[in-house]
Amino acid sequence: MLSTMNRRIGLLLFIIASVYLYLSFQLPNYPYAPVDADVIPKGLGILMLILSVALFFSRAIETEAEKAKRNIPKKELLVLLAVFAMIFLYILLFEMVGFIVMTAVFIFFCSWFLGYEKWKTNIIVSILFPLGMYIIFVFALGISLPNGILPI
């Protein structure tokens, strides 16, 4: 039944998908929101509940040199580990330093660990980005962002 690894991946994926749709439907409603909370967790579960049946039923064949590409090598694997503490980090300091700070220090310290040279491009884009975003969820779609240590 689990001979392939997409057979394995899609079954976790499926568990953690279920855990993870339960828990969004534990969200509150919110009587006064045009669009609540939970729409966004609820879709994204919804997708990767599907997504993760789709992998299980997949019919790929796994070759010897698709099994050799799961080997990682160290440095790479250290260059995972250090996007996952940095995104633990802005998990961590999302709600107390706020949305737009969080969200453009993230991608701009990301994007510059990762490689990307360009610093004027890599500023732009981690300042627009978390602006637009926040213009976009807080007035189009009345879903509040934390605030944090911005005034706004």
Partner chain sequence: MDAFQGLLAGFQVALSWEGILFVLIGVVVGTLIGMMPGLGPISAIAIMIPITYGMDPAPALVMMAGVYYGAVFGGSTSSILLNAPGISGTVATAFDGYPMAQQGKAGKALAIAAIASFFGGTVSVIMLMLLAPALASVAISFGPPAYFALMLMGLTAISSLSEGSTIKAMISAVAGVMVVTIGIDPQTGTQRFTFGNVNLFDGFDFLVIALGLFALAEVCMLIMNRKNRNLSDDQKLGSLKVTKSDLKEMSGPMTRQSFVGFMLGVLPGAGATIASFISYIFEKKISKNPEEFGKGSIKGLAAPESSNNAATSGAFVPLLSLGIPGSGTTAVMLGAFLVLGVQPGPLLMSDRPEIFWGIIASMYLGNIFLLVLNLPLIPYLAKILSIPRPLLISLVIMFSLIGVYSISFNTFDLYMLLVFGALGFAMRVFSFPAPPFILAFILGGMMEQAFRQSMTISNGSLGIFVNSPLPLALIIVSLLSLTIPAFIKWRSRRLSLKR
Second form
Amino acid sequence: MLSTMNRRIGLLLFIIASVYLYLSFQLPNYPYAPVDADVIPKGLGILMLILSVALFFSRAIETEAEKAKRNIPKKELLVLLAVFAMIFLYILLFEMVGFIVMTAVFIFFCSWFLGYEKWKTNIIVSILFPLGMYIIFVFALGISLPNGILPI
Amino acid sequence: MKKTWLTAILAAGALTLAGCNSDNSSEGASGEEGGSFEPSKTIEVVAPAGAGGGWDTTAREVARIFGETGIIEENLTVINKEGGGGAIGWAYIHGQDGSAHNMFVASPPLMFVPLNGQSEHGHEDFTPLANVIADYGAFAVSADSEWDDLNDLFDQMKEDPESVTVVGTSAPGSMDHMQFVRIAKAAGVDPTKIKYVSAQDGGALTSVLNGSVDVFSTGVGETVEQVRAGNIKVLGITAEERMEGEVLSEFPTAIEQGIDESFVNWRGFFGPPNMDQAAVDYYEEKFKELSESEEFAEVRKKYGWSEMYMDGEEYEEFLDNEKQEIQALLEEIGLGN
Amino acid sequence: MDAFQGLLAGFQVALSWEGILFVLIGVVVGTLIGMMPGLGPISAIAIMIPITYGMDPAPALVMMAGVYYGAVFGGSTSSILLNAPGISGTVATAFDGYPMAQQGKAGKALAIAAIASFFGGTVSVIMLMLLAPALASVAISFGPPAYFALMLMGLTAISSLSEGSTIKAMISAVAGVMVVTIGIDPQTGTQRFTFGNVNLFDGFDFLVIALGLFALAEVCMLIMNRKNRNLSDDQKLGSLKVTKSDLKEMSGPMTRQSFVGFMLGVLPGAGATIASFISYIFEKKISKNPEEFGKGSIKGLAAPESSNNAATSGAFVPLLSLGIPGSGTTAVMLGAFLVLGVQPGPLLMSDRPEIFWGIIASMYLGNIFLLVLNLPLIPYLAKILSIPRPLLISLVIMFSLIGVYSISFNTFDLYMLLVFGALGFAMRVFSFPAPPFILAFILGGMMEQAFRQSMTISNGSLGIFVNSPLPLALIIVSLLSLTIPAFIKWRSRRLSLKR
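Let me have the form predicted in complex with the partner chain next, following on from the form predicted on its own.
Full assembly next; the chain just shown is listed first.
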């Protein structure tokens, strides 16, 4: 039943559309609008249900190019996940630790992790880029960025 | 629902009481220490909206005048905390409990947004410092409209409510909507039959000019230029008495048209909860000085604002009353939360 | 005539040494801020407001205008080089600009964008000068029903924005509108799909979606391909080499789309984003080789670039002649006027002709400055792409994060950026096109609001959309644009079957 990718995605979309539709039916009623806030979401939910069914049963066969696109080696996916985790950590910590330090750490480790071996250049860029951005944003543009543990 | 309202009143009452208490004690203390509070670092003024809007402009102008006149010697910086119609900025200030170097600019949305259930924080959660200016609402129609005053409009609305559409910038239940409902109800229009649409990005004025909608509920300032150019006419404003200034003084109030109701778009400053009484006293005085300065009079004139100074205590009382009235009105039209 | 004298006075302002200096400062600052991913004209103008306190209004506003169109001008850079549109008006620029840069023609792409921007900017200033007073009535002719019809027309273009499966394109589009329904509904104040989370009350900022679906998704692709050899010959990257035949190729789209962009810019609420999309689709539809679009077509790059810059000047029509801000950006601009004690509106032209015409006259100068300043910069900008992949990836991630953070100062938006980055990557992997998503996100919200405003006004009668000529005409055009291509396809298929 879930033999093709289209079927699997179709099923997933069907579930998402159902949840969305369920939530649309929960929207409170507002007395003064002929077309209330729930009308369009309900329409969208139904449309998405129909489209997901259409995708499920569509006979379109994936082209070779499409298949190639989703052929991702496991290892690469892990690399990607690791980068996302790094970004997540960055967001989690940068208001506390501060923009300059956190950005420097991120650029250095992310670049190194992705295979950048000239560590001298890496260090220089990791320090100069956040410093430069900080100076431009905070002093030239007046947009404050978190300073965190640094005094400035 | 009712319960939260009750707690809110109680909390507000408790706050006022607490305010009174600390007031007394600090008076005693200041007898010994003298002026007691001086800002020791940069004062952060939050505009809970993006750059360029009403809150932002007020905050920046006030900060500028404080700086230029030297009324407050310490620096004031304005920061924008945009989002949730103000809720994000309020939550931020609420987190600065007790700080004497943070404040934010506020206006009626500080009541409307929590009343609409869109913010946990309302005015009673903060320390009112002072109100500085007042702005008023205006109801405008296209220049070639058949209505010449509010009573013409309201008569039509009583007769055939479906034929009149009101447009404003904010969502229903918020300022542009409720100021109209308030005046219309006082004139005898059934408040549950008012048709209101919300339009952003200049759409409201456009729709009135091209005749898609009939009435534009907005701030007085937004109408002046269009009235001068003869594009629209203002049927009535929500001020208690006529305003001063060119064009402005020609706008009739609702009261003089026999509708006994008004609405003020107040704008003032609040500090975080539990701000020290000495700091409150300090800011009250500084805002009073600002409000009375010639420089700020210029600013008011530039934007068509009126003077309306209230100290913290008076402010709180005023707001509690306002909130009660709005709450009742919202419940009547079925938008109460 | 008065207007002529006014224009003379305007040129006196613009060509005084003070005028020239401030135009120069304005466009330089604007273009630099615009080049930063995430910082667009709104932030650029907001940043400049405090600086203008106490300045003489005429030069100050000439400078602010320069910052505005300078930022739009510079906004294409990050779209082309990094697939990271900094402002909504340059999303369509990335469709063909980024592929060109990937083919090692970054310098050329930037040069084409600059020339198209210059052209669009200049043509629209001429129109602004000749027509501003007359167009004021056009700007207010659109009521909610007409806006609904206009957005509908834009949405019919979705099918032409993608290749491959129509079902998948439609799914993308529906998903885009679904995302835009999140937040407080302006017509009723109802919270939709916010789960009581205050960060969702205002819905998603456009930039979060655009940087997620485009920039971060692209970063993911770069990570996958990081071991492939770096971009082709580094020296060629910066070469401007726009040949005569290139110029000839882009002259058609530039001319047409400058007009289209200007007219759409005049309408409050439509603006540069919608203009750039419609222009892109317009050119694709009339092109003899539509299959080139999206793969680095010169026309596909020139069309949105001339259009978004023309729309920027167009937006000055309602602002200057009516005092109506048609967009968030012009609303901030209006704030800048007020701070300087100038009230834009119907009387500006007679009360302060030197300001009205001064701004318009300065735009000629500003556009020339922008071109002259930007062309020599291009080889250096293009070098960004020769940065080693791992480092470039880290920097693009950083740029996207800073860009989003500098709008809202809210880490919630950063997490959402990450979510949309993942979504964008998944969409690529499974061949769901992103452009319909973003177009539906932009148009869908406005379309829903316009539809429901109309229905409230008409007390629930659909007749409002066909009872007046303007919405009716627009609806007919959108129906035709849907049916004609289908009909042609059907007929050609039948013909080929017969043979």
